[in-house]
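Starting off, we have a lone chain in the form predicted alone, written out as structure tokens.
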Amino acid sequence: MAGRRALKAVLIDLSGTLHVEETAVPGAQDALNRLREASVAVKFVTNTTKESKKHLLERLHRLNFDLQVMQEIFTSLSAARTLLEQKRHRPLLLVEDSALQDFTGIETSEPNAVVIGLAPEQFNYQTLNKAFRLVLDGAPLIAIHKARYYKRRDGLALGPGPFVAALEYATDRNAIVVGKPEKSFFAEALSNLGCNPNEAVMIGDDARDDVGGAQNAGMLGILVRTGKYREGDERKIHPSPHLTCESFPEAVEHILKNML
């Protein structure tokens, strides 16, 4: 902790830290209570592109957590609504029905932007192929991430990335990501807490985009060893992780016995 200010701010993974779908991390909601107990703020961040904010706010209050406002909750869709928003961009929006609302009042008609999320139902040919025209014509291709893949209740699966990934290499353009692991979305995501990055630490269960990417914006990250987390993936990144611990509620334990 040498050069570090005191801990003002902990963000907080949500899917495979605090949950896996509609399962909570044992004793995830008591250690988020004691977390609020504590003098820090906390944010929920995450690169879902699944679900608005609505939606994850009710799924988090059907888990018992213990959310008060939706603003508590920084998503990549916010990101990506922010970017066109100062672009003035028109996109193709490949995301799913359930994360529309959180793009309610941006223009679509005739579209001049791309911006892709996780939308497996819209990961067909034709959709697909639409998109990398509009690319290939000069159209900006932005990824919600690029996560390569996710942990569901069945298994891992593929995410957004490897379509991303798809699309840069049939258009030879590179995508702009505006979610984590990039630096821009943690800067965001501090913005309204009233502290520097390296007054925060970040609680996450993927070592790339959660731990990796905090750490370059200058904060702690400590990786847990539940959702997507996969043996060895601390030694993936580098510097490596603050901590690894093995789920949500021992990373909340170290925080308050040690970082406060």
Given for the second form:
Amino acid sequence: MAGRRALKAVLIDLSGTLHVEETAVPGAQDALNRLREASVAVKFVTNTTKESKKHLLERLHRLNFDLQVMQEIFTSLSAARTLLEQKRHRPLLLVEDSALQDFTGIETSEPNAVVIGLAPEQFNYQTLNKAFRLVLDGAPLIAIHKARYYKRRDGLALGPGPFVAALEYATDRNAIVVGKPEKSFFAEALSNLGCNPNEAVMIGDDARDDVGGAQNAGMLGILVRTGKYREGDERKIHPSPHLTCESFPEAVEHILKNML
Amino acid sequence: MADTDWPGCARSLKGVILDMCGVLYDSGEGDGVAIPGSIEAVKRLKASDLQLRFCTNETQAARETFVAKLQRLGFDILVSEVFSPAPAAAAVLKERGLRPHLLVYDGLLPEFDSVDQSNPNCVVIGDAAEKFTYQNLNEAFRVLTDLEKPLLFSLGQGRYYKETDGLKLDVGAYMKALEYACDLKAEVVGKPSPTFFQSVLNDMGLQPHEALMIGDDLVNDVGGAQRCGMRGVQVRTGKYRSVGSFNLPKINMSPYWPPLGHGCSYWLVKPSMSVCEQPKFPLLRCHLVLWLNLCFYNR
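Can you now output the form predicted in complex with its partner chain? The one shown was the form predicted alone.
Whole complex next, starting from this chain.
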């Protein structure tokens, strides 16, 4: 740990790390409170594309997590919106209805860009063909993230990544990815916390997207064995996670004991 | 070794393999639409001394069905002359004792009637069109992730094809989706797999250099055939797009060549092009009918 400064910020994944759908990870609420008592900034970062920030905040409150303001949440939807505004694109939005809230005010008629998130209802043949033709004709393909799959109550389910890969292959173009594990996502998440990546740690259940992405951006990563974690995931990234532990409460214990 | 320039090629040619969708017809409403001149072209080929076979990655319908459709459009074509991925896949599955979970168009299911589909230990995807729903893809994904040795067969790997109402995603896009989701590589049955082309050549009893493949798909038809040692012709119908295609340098017409009609020219594919590795023969682009004129002029 030579050369690494004291910890100033902790980024925390939501789905799979603090909760799985409508069930909190046992002990997570208390662990979060203990973390808040230490002198570190906390931010919740998520690739969840189905839900607006308001939705996310409401769910966390229902599960008794202590979050006061929406500014503590940074999502890949926010990152996508920023990009659309910067480039003044008019997007075909392949996102769930519940996520459309985060795009109010953005013009969507006569689309000249495609934004693709996790939207099972929209991943039918007709709609994907519509997106395909736009991109083939030159529209940029913006992927909110490229997660391969996520955990639902009834098992694993395809994320948006496979559908982005399908469109990339069919059009021979590369998508612009705005969510984890892109460096730009982590940089933007830390930007208003006043710290450098090497003063921050990320806790998540996705080896590649949470831990791999964070470490690639200069942070340390802690992999938790909840949510979509599968045996052996820690061996799939290089360098391997700074720490792999059972769940969020253990991760917080480690931070409080060893990293402050 | 065989002649490598076109007058010579045409003389030593003994067989022709025709792609179907995009060369003979465009699919769409009902039976689709025959491409002008193609019915005639097939008649002329059959009347000649060249052997003729049809090679398709069509996987929405069983062979009997789409051959009947082409016959209704006026084409002189028999089931025994047609090579498609589903029968080839069924044979591979039986050979290797594999039991498939099928994600294919309903019309293709009969091709797998003789294959045991209980307790699947692999997944087979074809051009399932509207059946490529999130739920169906998710089901296929779950079958794969539950297997100790996940195995995915893709009937072709095309990126897209042309129907009368526009371009549509082909099986290759969905193959890539599952490859990405499961972190595996699919086995492709059908064009451009060399095994597939070889099975057609075996049926004709020809060496690769004695045969020519004509198709609208540069990578899967022409590229695949060329990699087997066959020659390739790309037609400017079907999914052919003049923009977004590979930038191929044109070559000067040799004095031996007759003038081509409007819209035709020759391209030489250099070895450095990624699409066709080590091409041995020049790639010719034109309409099927015009190519035939060219071919018969030189024989």
